Every structure is written in C-alpha cells, then in structure tokens.
Partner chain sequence: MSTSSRHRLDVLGLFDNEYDEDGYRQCSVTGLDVHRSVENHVKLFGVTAVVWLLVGGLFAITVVGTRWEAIGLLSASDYYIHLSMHAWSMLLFWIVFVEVAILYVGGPMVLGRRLPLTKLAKAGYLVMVGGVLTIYYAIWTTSAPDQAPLLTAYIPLPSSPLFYAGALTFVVGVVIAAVPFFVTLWREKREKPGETLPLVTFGAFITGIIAVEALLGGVVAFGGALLWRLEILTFDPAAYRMWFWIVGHGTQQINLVAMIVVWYFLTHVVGGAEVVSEKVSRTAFILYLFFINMGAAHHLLVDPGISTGWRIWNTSYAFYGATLASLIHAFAIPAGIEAGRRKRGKGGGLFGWLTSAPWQNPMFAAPVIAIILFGFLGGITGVLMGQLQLNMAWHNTFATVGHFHSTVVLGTTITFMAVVYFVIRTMFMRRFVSNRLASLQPFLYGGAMGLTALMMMYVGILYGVPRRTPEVVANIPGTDFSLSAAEPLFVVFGLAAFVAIAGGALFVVLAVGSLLFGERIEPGRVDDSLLADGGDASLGFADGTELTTRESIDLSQDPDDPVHAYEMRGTFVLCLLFLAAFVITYILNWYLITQLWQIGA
Amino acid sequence: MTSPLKPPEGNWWDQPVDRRETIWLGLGVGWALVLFGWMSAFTRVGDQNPIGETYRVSAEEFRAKMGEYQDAGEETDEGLVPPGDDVLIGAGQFYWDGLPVVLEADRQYDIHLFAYDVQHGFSIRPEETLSKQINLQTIPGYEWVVPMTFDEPGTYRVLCNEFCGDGHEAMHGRLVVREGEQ
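If we look at the form predicted on its own, what structure does this chain have alone?
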C-alpha cells in the first residue's frame, strides 16, 4: 500500500525558513507563553480554582470520623445539620455518605471529600441552573478539605461526574442552604 502523500524533494530540513513563517511561529510561541503565564498567575491570585489541604487517610479512618460527625450533628427532615464548620462527604459506589446536609448561607465551611472505593467526581450546582457549577475529584486514600461558602440559599445538587461503575447514574445527593441566623 502506498501513501497518497508525496515526500518533499531534496533536503527540505536544510532549507531556510521564510520570514513570514518565522513571524507566525514567533507569535504563536509568544501567545502560548502569555497564556501559560496568565493561567499560572490566575490559579495563584484569582479566585478560580479551589484549594485546600489534602491528607492521606484510610477508608476505615474516614468511616470512623464520619460516624463521629454524624453522631454529633442534628438530624432534621431536610438532612443533617453539621456540628460545626466541617462538612464530611464520603463517596462510595453508588451513594454519598453524609448527604443530605443543611448549611447556612454566607458561612464558610470546610468540605471534607473522600472516596471509599474508586475515583468519584463531585459536581455541585444550584438546582435551578447549570451555569453555576463546580467539579472536583475524589480519590481513594486521600481526604481533600475544600473551603466553600454558599452565597445564595436554595437546594444544591451533588452528582458523581466520573463513571464509577454500573449504578453510577443513581449517585446523586443534595445540600440544602438556608438563610443564616442574623
């Protein structure tokens, strides 16, 4: 089988590059450097990417911590009211441990994310819109503590956005955000 493309003739790699090509290559490289620098600066200075501490924790340790958290919280019809500013959420095939939970608007919480078995996605968005959404990943063996503040009261949907097996489509939960105490 022969290729329909003909190889260039002669020593094409030894030919000088045309001036216009050099200008376009220079502009492309320059623009790539500008975008790379902007991306790097924005993740450090901007309020774009969630950050937080990550700890190596076993599933048994996190389950024990989750049990203490759930025992200390107040169970309501809408969900668990956390005992403090820490909210523990564990992901397992095919459920969210610690959800539903009831939070206060305009209060910063430390969301502790953990995967019990396989990698899971943590996608959270207001119930009525798809345009305001955050997507995070949970990895087995690591507890990721992400600070979050919910500005608007309402119901926030939590979905697993990383295929985690047969039953993945049933993996959803919710956060209920209420007006804070004045």
Second form
Amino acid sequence: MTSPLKPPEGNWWDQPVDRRETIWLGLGVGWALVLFGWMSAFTRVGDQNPIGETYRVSAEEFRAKMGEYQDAGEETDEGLVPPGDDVLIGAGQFYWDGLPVVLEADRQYDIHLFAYDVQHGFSIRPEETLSKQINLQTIPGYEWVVPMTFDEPGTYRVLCNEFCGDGHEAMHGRLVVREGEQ
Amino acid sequence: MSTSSRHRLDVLGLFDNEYDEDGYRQCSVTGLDVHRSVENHVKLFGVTAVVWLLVGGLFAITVVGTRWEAIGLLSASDYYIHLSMHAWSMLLFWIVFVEVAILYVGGPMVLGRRLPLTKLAKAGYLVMVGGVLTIYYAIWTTSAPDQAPLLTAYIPLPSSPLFYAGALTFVVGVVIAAVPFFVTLWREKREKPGETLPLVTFGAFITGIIAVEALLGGVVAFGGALLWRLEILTFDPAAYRMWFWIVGHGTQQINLVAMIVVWYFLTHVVGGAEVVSEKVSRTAFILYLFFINMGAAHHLLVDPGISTGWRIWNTSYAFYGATLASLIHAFAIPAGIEAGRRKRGKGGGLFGWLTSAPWQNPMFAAPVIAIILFGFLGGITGVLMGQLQLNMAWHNTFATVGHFHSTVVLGTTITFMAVVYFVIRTMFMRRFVSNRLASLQPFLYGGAMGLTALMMMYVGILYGVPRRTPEVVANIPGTDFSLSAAEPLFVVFGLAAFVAIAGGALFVVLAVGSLLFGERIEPGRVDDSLLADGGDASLGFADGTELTTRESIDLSQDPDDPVHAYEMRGTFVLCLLFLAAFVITYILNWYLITQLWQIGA
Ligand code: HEM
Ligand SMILES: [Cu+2]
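What would the structure be for the form predicted together with the partner chain, rather than the form predicted on its own?
Expanding to the full complex; the earlier chain stays at the top.
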C-alpha cells in the first residue's frame, strides 16, 4: 500500500495523515506566507528595492544624452560633478561611460543605467566595506532609472559582473561620495 | 562464461543479461519485471552520461585552477572557453542523459513494460550526442567576433552559429528521447484505466511534463538566437533572457523533480522507506506542476523593464506554492525512512532509524547526503536569493555559483551518482571494484563540495566577488583596486574544490572500473551488499536462504500494518532544525541588505 513502486490500492486519498506531518504542513504554509508577505511589504516600506522606471532608448539617443550631461556637469580631479540630480552611467565593452562621478552624501540621485552594446552587470560596493554590495543588470535598449541616496562618504567601486566578452575582467569604474553641503 | 558466448554482438559483455523468451527478467533487488529493451536503453544513456561528467570534471580542474588566483592557470580568453565547456558538460549533458534514463526507469521499468518505439529512443540518443559534439566543437573553436557562450549565451553578445544550432539539436533530441516514455504511460493508462500510477511513475510523469515545457522554451531561445545570429530575425535581449531562463531554470526544475523521484525510489529499495502519505506526496508533485515553471523569474529580479508585481508574483511561485511542495517532500522522504525502518524493527529512540541505516551502502548514503546538503545549502539559499530585494546582493556574484553548486552538484549530481551505482549493480550486474572506496566516495565528494559551495557563498556575499571572471581577487587589470581581502577564503575554496574533484574522479574510476573489471553477479543470486538492512540482511544470509530485499519491500504491501501508524518524531525534530536554520539565515540576509544605502523607488 505504501510502496512508491506499486500502484496504491484502495482509497488512499482518505488514509489518515500523521499528526506531525499535519503540523509540518501548517508550519510550511505559514512560512510561505511570511516569505511572501515580507517581500511584498518591503517594496512599500523598505529602503532597498531594485525598482525604478524603465525607458526604451537606443544607444545613439543615450550617447547624445550623455554628451549633453557631461557638458553641463563640472569636470574635477576626482571626476564629473553632475549638473543636477540625474547621474548617467553607460556600460560598454569594456568601460563605464560617465564614471568616475562625484556625488554628495545624503542627497537622492536618479541613477540612469544603460548598456550600449551587450549586457553588462552594474556591481557596486564601497571600497572600505566590501560586504555592502549590490548588483543590477543592464541590457541594451533599456534605460533604467534607479534612485539612490548614499549615506556614507567614500569611494565606491563599480565592477562588471555580467560576462560581456573577452576583456570583461578589466571593466571597472569609480564613484566618489563627498560629505554633503548641508 | 557461457552467457557471453550467447550474445556475440555484445559490447564488452555489458548487455548480456539473461531474459526469458518474452525478453523479461526479474530483478532480484527490486522485484521488478525488467524488459531487455528498457534495461539496455537505461544502460546506454547512463554510461554515456558518465563520459560527459568526466569531461566536465576535467574542465573543473582548469576552472578552479584559474579562479584560485594564487595558481592562476589560464589566461582570460581561455578561461571563458573552459568555463563554457564545464557548464555545458555538467549541467546539460551529464544531467540530462541521466534524466532520460530515469524516465525509462520510472516509466516502463517500474510498470513492468517494454520500452516502446526503441528506434525513437535510439534516434533521440543520436540527436542528443550530435548536439553535444556540435556544441563542444563550437565552444572550443570560438574566435572573434564570436565569444564563449558560457552557460547563458546572452544575446547580443554573439556566439558561433554552430553553438546555437547544437543547443537546438540537443533540445530536440531530448524531446524525441522522451516520447517512448509518454507512450508507455499512455498505453498503461489505456490498459488499466482504473488504476493509480505508482508514486515513482507519477513523479516521473510530472518530471516529463515540466521537461517538455522547459524544452519548448529552449527551442524558442536557441532557435531564435540562431536566426538572430544569422541576421534573419531581430531578438530583443530582454526577451531572450526570459526564454533562455524558461529552459535554463526549467531544466533545473526537472533536475529537482527527477531527483526527488530517485529519493523516493532509492530510500525505499535500499533503506526500507515507505510512502507515509500518498495523498500528501502526490499533492506536492501537483504543486510543482502548477507553480514550478514560474522559476524563470528568479533570474530577472534585477532586470530593467519588468514590473514589480510580475517579479514578486512569479519569483514567489505564486505565494511560494513550489517552495511548499519542497517543504512537504523534505518531511515526507525522511519520514518514509523513519516510519519504514521503525516498522522493520530498525529504529529505537529518536534517531535509531538513522544511526542504524546502511551508511556504508553508497546507494543509500548518497541520496541521504544529497537530501541534507541540498536542503540546507541549496534550498535555503535558493529561496533567499529568489527574494526580490535579497537578489541584489546575490545576483551574479560567486555566491550564486555557490547556490547552484549546492543544488545541481550536492543535490542532483550526488543523487545521480547513486543512480549510476544502482544501474551498475542491478542492471550491469557488476560488483564494485572496491566496496570500501564506493562507501567512502559520496562522503568525500559531498563533504568537500559542501565546503567549496560554502566558501563560494561567503566570498560572494561578504566580499562581493563576481562570478565568471578570472581576475578580481588578487588583481583587476588597470586599477589598483582589488578584492584581495577575500584571499584567505579562496585558499579554503581552492583546496576543498580540488578534493571535491578528486571525489568526482573516484566516482568515474569506480564506475568505469566496475563495468570493466567488476565481478559478475550471477543471475538469481542475491547481491548481499545491496540488501538494505531494512531488508534484514542478517536473516537473508545467515541461514543461507535467499531472503531478498524484495521480501522486506513487500512488507510495505501489508494492509494490516500501515506505515503511517509509526512514529515520525525524529523527522519532525530534524525538520524543525531545518526550519530554524532557514529562519536564521533569512534574518541574517535581510539584516545585511538593510545596512545598505537607500536604493530604488
Ligand atoms: C568538483 C566539482 C566541481 C567544481 C570544483 C566546480 C567548480 C566551478 C567553479 C569554480 C565555477 C565557476 C565559476 C565562475 O567563474 O563563475 C563553476 C561554474 C559552473 N559549474 Fe561547476 N564545479 C564542479 C561541478 C559541477 C557540476 C557537477 C555541475 C553541474 C551539474 C556544475 C555546473 C556549473 C555551472 C552551470 C557553472 C556556471 C558556468 C557559467 O557561469 O556559465 N559544476 N564550477
Ligand atoms: Cu561588462
């Protein structure tokens, strides 16, 4: 009756289920709801969500936008100071267009992520604390605007973590966060 | 031996079991009526699979030798090619060839039928092998403008057109090879309309359906990419990602379900396990059928252009329906072992059923090691990284590689090694060249690979080490920045990985060695070392009678002694421990993510 190799006989559907197995089922359902509920609620109440508007843009359009943006920004020793709250970052084989960039701490920026040629991975971490790292995919044709507020000043390092061709290993960039003006 | 002279066309005496005039023989271990047509095709797919495992294992050496940058074996360009060879050999070729064998075991063998349409099975085999060789050739001869495909071949990064063609061929071959399985079930159902399929066959059926869904996704992904590469079609890279992951993740779901089927099968045959509730276990398989194909979404969590609602709904398999199914099996399988062994008088105390288990038998030890390591390392991390926000920390880091080596290596590969052992013993009828080493192998491989996977996860999460790059820890070309803080953990990683590779090599040596040099088990004789002690080996051999495992297996047919009446408290405690580990790692991962700066709208 209970061999997995034999057809079960009789009314196997109504066979009693062990009490402990029933409890486990209850725990399982409960845990599944916690997993779902927390993930879902965090998109509303949490501060770390991979969420932002996406626009369909061609590589030429993004390059043109990047040109205007760089002209309007201020070039310093440490990198570009953006003209406003928008920060443009374009990934290409094997460079990060728009980096290095100099930002202020505690100010919210709209980070525009884009890939010019093939897919790349935007992988960023503060140089001092490697465990504080996040990763976002960039796909040609899609401009993804993800708001970010860096609260700690320092140098942030950007690596490419999507294989983008022979040479991928050398693709890195820098983002400098300075104390805000207050 | 007289038998071999009777089968002159036989290769190395590997296909020479004796059958009655209808082509059947009774397996002395499982008691199944095995038809020659089924057995021979299972052997064919099973042995071929070991070849791909060997190839993939050889490339594991160069891959590890490069990622452990202290050794720094390969140049970057070579690295991507070697990594592609590793990924396709292992994840697709080794695993899928075993899976076809599992379908043939779960279907016709368990049902005691012959394999229908054997020509189609052979055609499927040849098409699959053709696909494999084409892919190997395409990867190995990659040259500009083409790039190594790695596993994913994300467009618009071009790979050789031959590569896409080979991938398409392989996928089509698998579908062809699966047809005889479905025809078997069709005929069985037509002949016995009122009868329920055995659990193992039912699970294999679910596996088959999920496989077909996944493989159709593969036809679109690889067929579309081929047309794109030949500049006949345009193909949006984001759309490719979705189609690719329908087959890419879909095949992982096949692995999962096939592996669970094997767990029910082997723990029953060699461990004396029973099904504690047909209703609950079958419901879990049905949950897989409905929900598991949403898994493709896991790979798109940090992609642009996909709505939040879609990502949450799909990554959670609609309220974690498929996760619940896995939690059910996580209880049902050990509970089956516990109750079955208690019923056979093998389980005193809380864990007596476990401590008395036949751990020296690799066909028992391997699946149980797989259940534990897959659950604790692969399953938990899969749910973690499948949460929308936590995925930001895991995506494309080395931790991802740690996760899927916990699933496809610690879970699937170890389980499938047990399948190969089982085929060698009960179908090729060969003893292992060394029982000692065969007992040791799953522990060596599982232990070392478990440590390797843990190190992968640590360096990925704690140091943000990316996957798929030959240089990042000791040196990043063109900058003074590097992730050198991760170096000590990479030493542990490298050493453990090489031990794991040795454990894998030991498996290949044992498998091939036993096929070629293993002592034959004469038909009708009981293979003592295979007798589960759930089957009372002592009784069987002490008085010279041929008590087979089968008699112990037959115990599970006793209507007056239902297994669900036996205690399952040991399993309950283990499951609570598992849930506790789950909750703790969940909280830790969330803690880490909330330490980050503000991200997202
Ligand atoms: C001793 C055994 C093994 C070792 C030491 C090993 C090691 C590795 C390492 C270090 C990577 C590295 C990656 C990177 O740079 O991202 C890798 C990738 C991979 N491995 Fe394994 N592996 C083993 C067995 C397996 C098995 C049995 C499978 C499948 C069943 C497998 C499937 C993969 C896949 C799919 C990749 C990803 C390739 C990609 O990024 O496209 N490995 N392995
Ligand atoms: Cu890149």
